[in-house]
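Presented as structure tokens, the chain that follows is alone, the form predicted on its own.
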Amino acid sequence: MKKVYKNAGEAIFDISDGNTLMLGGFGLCGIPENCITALEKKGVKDLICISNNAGVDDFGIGLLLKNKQVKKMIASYVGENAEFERQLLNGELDVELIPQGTLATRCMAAGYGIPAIYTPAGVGTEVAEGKESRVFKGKEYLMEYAFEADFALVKAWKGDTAGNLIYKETARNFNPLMAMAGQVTIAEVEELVEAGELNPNEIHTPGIYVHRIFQGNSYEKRIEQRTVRKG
């Protein structure tokens, strides 16, 4: 099976309008920012999102709602981004707002095969409205449903020809477990090595979860909020 691509667009070829995407990162750290970039440029739209955030006006899936691509939001925070603010509030995008862990249980849900999970997370507020809830040993929990993906993106420090990849730090935050859940997963890695060159023992995706995996250029690795102490 190939899985290097050239590039980002070669990698990103048949992501097509209406599709489901998610997209690792937190903040602005670890986001696939070549891949967002090649969608931006192709112009597919009425996406899907699937991420903890939604970037800042000008960087990251930003860029994508500056365009009007993206459909809907599903996300756990999005309070960096004034253009999804006013997205938002003028009715032009959908959005599903969801607490940080049951995002993140949703996504290894997908990833292991598990249809739903049950959490006490949002029971009696505005998140449980519509949906299932069951009692176990006293204590109220809500059901929520594994996410269903076409394709997962996510950003590796390093990774190998065979798809395995390794994070750099806070940079894990959310790829380990979208690249399980897609059902494509699209890896773009900061160097790309020979199978058999990384350290087995530091791998965190193994190469089977991995589709396809190119290496990515012109990483900026923005801060989005950058606070100094006075001299």
Contents of the next structure:
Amino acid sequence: MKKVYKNAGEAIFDISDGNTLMLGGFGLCGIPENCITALEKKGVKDLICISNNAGVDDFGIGLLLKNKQVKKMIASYVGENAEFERQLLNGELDVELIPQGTLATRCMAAGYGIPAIYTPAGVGTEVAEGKESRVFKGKEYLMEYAFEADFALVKAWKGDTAGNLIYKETARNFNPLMAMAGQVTIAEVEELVEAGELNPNEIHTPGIYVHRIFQGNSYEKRIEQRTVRKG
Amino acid sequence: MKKVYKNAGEAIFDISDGNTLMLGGFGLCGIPENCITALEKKGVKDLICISNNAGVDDFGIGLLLKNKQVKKMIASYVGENAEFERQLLNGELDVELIPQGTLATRCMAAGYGIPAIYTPAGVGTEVAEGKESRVFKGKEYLMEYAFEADFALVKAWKGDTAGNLIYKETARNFNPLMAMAGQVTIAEVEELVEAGELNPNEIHTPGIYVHRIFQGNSYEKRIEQRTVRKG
Amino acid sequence: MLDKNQIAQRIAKELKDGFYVNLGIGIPTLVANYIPEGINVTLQSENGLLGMGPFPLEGEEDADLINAGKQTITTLPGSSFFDSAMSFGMIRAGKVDLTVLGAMEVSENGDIASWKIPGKLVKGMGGAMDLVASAKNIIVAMMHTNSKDESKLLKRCKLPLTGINCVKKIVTNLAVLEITDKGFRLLEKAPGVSVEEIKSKTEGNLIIDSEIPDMEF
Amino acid sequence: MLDKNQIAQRIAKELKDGFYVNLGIGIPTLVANYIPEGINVTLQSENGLLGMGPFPLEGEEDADLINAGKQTITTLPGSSFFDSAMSFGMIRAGKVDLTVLGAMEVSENGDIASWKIPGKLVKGMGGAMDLVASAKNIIVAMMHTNSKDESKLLKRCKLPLTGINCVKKIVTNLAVLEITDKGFRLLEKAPGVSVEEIKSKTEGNLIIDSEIPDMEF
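For comparison with the form predicted on its own, would you give the structure of this protein in the form predicted in complex with another copy of the chain?
Full assembly next; the chain just shown is listed first.
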């Protein structure tokens, strides 16, 4: 059972129209660049994308939006994308906004086989509408269900042929959570090594969660807000 | 706000009779040896201990049992301890046995501020008695509450003055989960270094969860089942 | 009347040694510039970092190291990285001592509206709903009135809520107020601002139960 | 009639390339000795390890590296360590392809009793309840009868249950059986064992719907 694929195109071979995808990353940090490009090229349509953000106009999930491949976006913040705005206002795109911690925890719950969790986020707001709520020790919580996704597309720093992943700095974000949650998890890594070359004590995502892995290339790693201080 | 304490005796100064303690470790692997010895010396009584196991007769939590300091033991497996057996049969000790994954997840839930989770473990067994159950997608789950503990006593391999912890191999087990769950978390480490000396990408328990830390000494690290193969 | 930096400076006085603090985007971010001498504070960024440092030097930006505002940043000694579930886990569990965030409206019972203006495009709540639902101590940093000079301290919020009964304290360009059972209790006024002006610009119930001192910095 | 090693050997034939497998204490542990050539299997130990290797060489024991039976072990290339919540998380989420465990009793509907004998001291269920409640595929390895020569394959379990409707297959010293809607379906018999003997030692409903072949190894 080989997990290693040659490139993104091969790794996403069976992603189909209408599939639900989780895409790791926070803003443009830690996004599966190669997989997104391959999806754009493949032209699959009517995708339901679960991702914290929707990229920018010409990068990240923004590429799939521009190409009209996304039917529905489930995210916590989508403010950086004019094309997104246009499609939403035109009714071309469906969007479901959920609190960031709820998004993260619903992914984790899926990876941990926990069908539902309770969180106070959104109590008393429109997020609570239609949701079951419950009081524990005097505080109100919403019941939130684990996410399901046909595929999770994640990006790691280093990976090995057994599927183990190590993320770098804040590029970790949603990646390990989504990696656990996909029916099929596809990981692209900056550096792919043989099993045994990563320290087992430093693995962030154990290989059991990763079904396919490939070494990505030409990472742009675009910075959204380049902020610097004077030396 | 200094988190660093000189030794176990100073770090556990305010643990009192009747407190609920979580103790990390699986069997004798990764147990807070120094804290246990200090508790034995301090002689606090009527403790409620949450730990996967109860040590052996003369090591680990077994030391506290022998000293009759434990009122109640919450664990998943307690089969290695004759003194435990004696006290239990004599009605000197109260015991609550819960599935190991439920134990782990109830600690994690506490650390994540999630008041209750659902797990299928124990459905249809005596573990389910008196518990609320619920069906999700045709499968039955039990609702299990997050644990509460006055103190969590954990053991790590390396730690820094900011309270960050790194565990070694399978000595990780319940330690990071309990570290997140204690009202006050006390970590003993084999090697304590200055903040900045550990790689922030390799931290298992972020310092925010750790209130007190000290460098332990004289680690015995007793092996329960020494199994070897021929060379 | 305070400018944004002075609001941040006043809020920084609320910091205590050993605090873990989450600073929102906008004025709250500026608080980091005024951490008092001798006080050690650890900044949490909800995208997965404890121990956030200042912006990097030019040329030292790292695309893998950003804050929740997607700005390039640095880390300080003792920092740690983690995933988004653990990040909101520590927030939900009350491990973060203080959360400072902006708002469009705050009501006299501590409700906050900060994420959505009906009719305008919705950008999303990001982590704000998680933060306000869970933080032990929430300080709102905002202007006392909106661009139409209408009060942002209301009897009830008019905009869609971010969270309910959660704000503890408010620092505006005019005043420091705390939320009580009976409404906004005026604690301090900005230098040069009269109690009358604060009264006139506070729609919600304003409690003035003593001589109101000027803010100190 | 099979010995314990032969039971393990027969179970090893159920392994498929790429499988993640959790082996319980006792006979299940022996399965690791019979993994077929050319098949790559990753062993999970629920105390927090994927990629468990054999026992260490004498003198190379590491107190920090044990399996769920508290035995000193080693790791293989590609292994990883994690905490107990993640360990049971991957079990609960169905990521472990096969679980092999012992039992005191199995009933014809797939219930299993394995952790408690009333009147005897209770040692605890450890991770068994989590495993049986969540595993995709559970094979029970056990003797067909107990020390009093009473059947362990029952209509209903008499001992306190570990889990319900979960066992898929049973390999005993006498036979290989699978659980169906109507009871135990006999698949294979141990060399030298008659169908009659299996019938007489199986209390639960036994389905024999074809010629029963001898087990192959």
